[in-house]
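The data below hold one chain only, encoded as structure tokens and taken in the form predicted alone.
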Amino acid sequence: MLDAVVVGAGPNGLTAAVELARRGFSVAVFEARDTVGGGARTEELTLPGFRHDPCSAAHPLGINSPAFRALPLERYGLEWLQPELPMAHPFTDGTAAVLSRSVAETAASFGARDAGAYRRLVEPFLPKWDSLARDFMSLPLTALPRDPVTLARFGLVGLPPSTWLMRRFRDERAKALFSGLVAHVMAPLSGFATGAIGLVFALAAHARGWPVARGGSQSISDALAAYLKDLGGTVHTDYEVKRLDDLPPARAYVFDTSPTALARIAGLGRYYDGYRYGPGVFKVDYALDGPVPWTAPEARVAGTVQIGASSAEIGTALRAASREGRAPDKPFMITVQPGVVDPDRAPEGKQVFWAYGHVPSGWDGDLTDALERQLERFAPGFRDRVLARATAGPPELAARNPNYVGGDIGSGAVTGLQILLRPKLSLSPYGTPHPAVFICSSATPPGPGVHGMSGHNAAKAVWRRLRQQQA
């Protein structure tokens, strides 16, 4: 009998497996697709030689993850590549605000009226970022806070809506960039704790940047899988699990799946019926005949580029997708251009380009034209660079990865109390009514992103249970 079986080989499932194997437990991972990866994969989606990331591409939370930083992933091929600028937010006048490694450079891009306000916002937390990140990404508390005073101060600033926090700024440049940071988790700007979301992304950039992984996001998953095998764990691909009886006997079963899938497989009935999924995304992967022709020079050297002309425009797009049930006319876009720092992703002189906008859950329309109209506002001539495109709306994303219910790449709405307490209002979010079944996906704290912390936190709950059984 195995100590633990993990279902799903995404970053969280692999991290949970690694953490258990490091502590001497026997572990096997079962993955329905023919490769490991989940939301961290790399594939040729358009033309030969163009290597795209179907989901995650830039990794501010990955390089800052306490779980990943404690593992020897570099030994297994993971290399973080830092673009000249972590992120740029261009405007239609050809200028841009930036999120730089330097707080001073970032503040200066907002203009004189908001530079001081930004520095006063981030500088108190930056020296204590590592302890804050560990405490924040372990919520609800799986261990006592290392720095409860800083965590409490962060909560006072971040728990109110981001619209409150943005009252610190007077001009649109800072407001638009910060609105875009909040929109990375598809949360309405007026939601509970959205200020914390934006602040975490900003602090992550200042601490360690927003890198891409050399060769693509697949290298993160491959490094985790290789380390797991060296620890004695096994990985089985092309193995779809429909019920617990499909799995070998084990003392614990850990699911890197949506709550919906877990309830179906483990026979938990309606246990997760109250769990809410968020809006979906419409994603396009481009093969380009050269770099994106951004008007703003800063955007040409940034790994990530946010597209939204103003905070009002971004807020309108988010409301359309999350509350009004329609695709926005001017979608807010997150784009990544790995080629600024990893040119081997495409043939010489060519580029891969990654872009998505928010749409309602399950939406089955085509947002390509709206996305490209937005791009043309900030990069005139963009369409002339397109060699090929691969599009994926909510139905395609959900078919590609069942965790993305309705096209929700966050595996659950990041709104209300569900920001912190997911997938149930419980002090033990990784456990289930079945004493041997656990959940470790992005549906558990700390939520979406390629950081492995949901798997790390869940593994703690599992090994405590296993040790109790041994005792």
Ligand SMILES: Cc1cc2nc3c(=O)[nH]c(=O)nc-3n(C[C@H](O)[C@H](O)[C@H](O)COP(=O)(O)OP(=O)(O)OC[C@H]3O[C@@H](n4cnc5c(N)ncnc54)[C@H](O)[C@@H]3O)c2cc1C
The other form holds:
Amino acid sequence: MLDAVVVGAGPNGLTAAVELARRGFSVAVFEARDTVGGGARTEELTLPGFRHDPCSAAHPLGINSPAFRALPLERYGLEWLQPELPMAHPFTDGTAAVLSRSVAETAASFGARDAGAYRRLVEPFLPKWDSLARDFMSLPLTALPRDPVTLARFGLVGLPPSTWLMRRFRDERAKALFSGLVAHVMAPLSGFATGAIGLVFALAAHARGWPVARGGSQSISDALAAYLKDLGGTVHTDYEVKRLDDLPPARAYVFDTSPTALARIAGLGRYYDGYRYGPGVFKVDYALDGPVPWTAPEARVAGTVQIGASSAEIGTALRAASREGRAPDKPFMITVQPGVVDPDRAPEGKQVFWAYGHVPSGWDGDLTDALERQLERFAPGFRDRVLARATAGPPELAARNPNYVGGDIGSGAVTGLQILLRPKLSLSPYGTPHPAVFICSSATPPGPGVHGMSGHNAAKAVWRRLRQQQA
Ligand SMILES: Cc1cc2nc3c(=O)[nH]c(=O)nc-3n(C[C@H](O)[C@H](O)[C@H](O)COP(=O)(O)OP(=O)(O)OC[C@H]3O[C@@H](n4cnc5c(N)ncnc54)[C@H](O)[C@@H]3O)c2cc1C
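What does the same protein look like in the form predicted in complex with the named molecule, given that the last one was the form predicted alone?
Now the full complex is given, and it begins with the chain already shown.
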């Protein structure tokens, strides 16, 4: 009998498997797709030689993850590449606010009236970032914080809605950039704890940057899988699990799936019925004939570029997708241009370009034209550079990966209490009513992103249970 079986080889499933194997437990992973990776993968989606990241591309949470930092992933081929600027937020007048590694450069890009307010916002947390990141990304209810004072101060600033936090800023440059940071998890700007989301992304940039992985996000997953195999674990691909009986006997079953799928597979009835999914995204991967012709020079050297002319425009786009059930006319966009630092993603002189905007859950329209109209406002001539595009709306995203219910790439709405307490209000979010069944996907704390912390935290719950059984 195996000690643990993990269902799903996304970053959380692989991290959970590695954490268990490192502690001497026998582990096997079963993955529905023909390759490992889940939301951290790389594929030639458009033309030969163009290596696209269909899901995650920028990794502020990956490089700052306490779980990943404790694993020897560099030895297994993972290399973080740092663009000259982590992120730029261009405006229609041809200027840009930036999120730089340097607090001073970032503050200066907001203009004289907001520079001081920004420094006062982030500087107190930066020296404590490592303990704050660990505390923030660990179990919300049961972990003993390493630095309770800093965590409490962070809570005071971050738990109110981001719209409150942004009252510190007087001008649009800081407000628009910060609104965009919050929108990375598709939360409405006025939601509970949304200030914390924006702040985490900003602090992550100052602490360790927003890198891309050399060769594509697949290299994160491949490094985890290779390390797992070295530790004696096994990975079985092309193996979709439909019932617990499909799996070999094990002392623990750990699911890197949505709560809904887990309830169906493990016969948990209505246990997760209260779990809510959020809006979807419409993703486009471009093969370009050269770099994006951004008007703002800062955008040409940034790994990530946020597109939203003002905080009001961003708020309107988020409300349309999350509350009004319609696609936004001027979508807020997150774009990534890995080629600024990883030229081998495309043939010489060419580029891959990654972009998405938010749409309602399950929306089956085509957002390509709206996205490209937005891009043309900040990069006139963009369309002329397009050699090929691969699009995926909510139905395609959900078909490729059932964790993205209705195209929700966060595997669950990041709103209300579910922002912190997911998938249920529970002291043990990784456990289920079945004593041998656990959940480790991004439907559990700390939520979406390629950081492996949900897998890490769930593995801790599993190994405690296994050791209790041994004792
Ligand atoms: C378009 C897009 C853009 C994103 N951008 C970023 C970004 O830039 N940075 C970032 O940090 N994050 C980003 N994310 C989010 C990130 O990819 C996810 O939060 C992360 O991958 C979640 O990891 P996970 O292990 O919980 O689940 P997943 O990565 O979704 O992996 C789950 C795995 O389980 C498998 N599986 C599911 N059900 C079964 C079953 N029944 N049997 C067997 N296998 C099963 C799936 O095939 C999949 O491989 C993005 C996601 C998408 C889709």
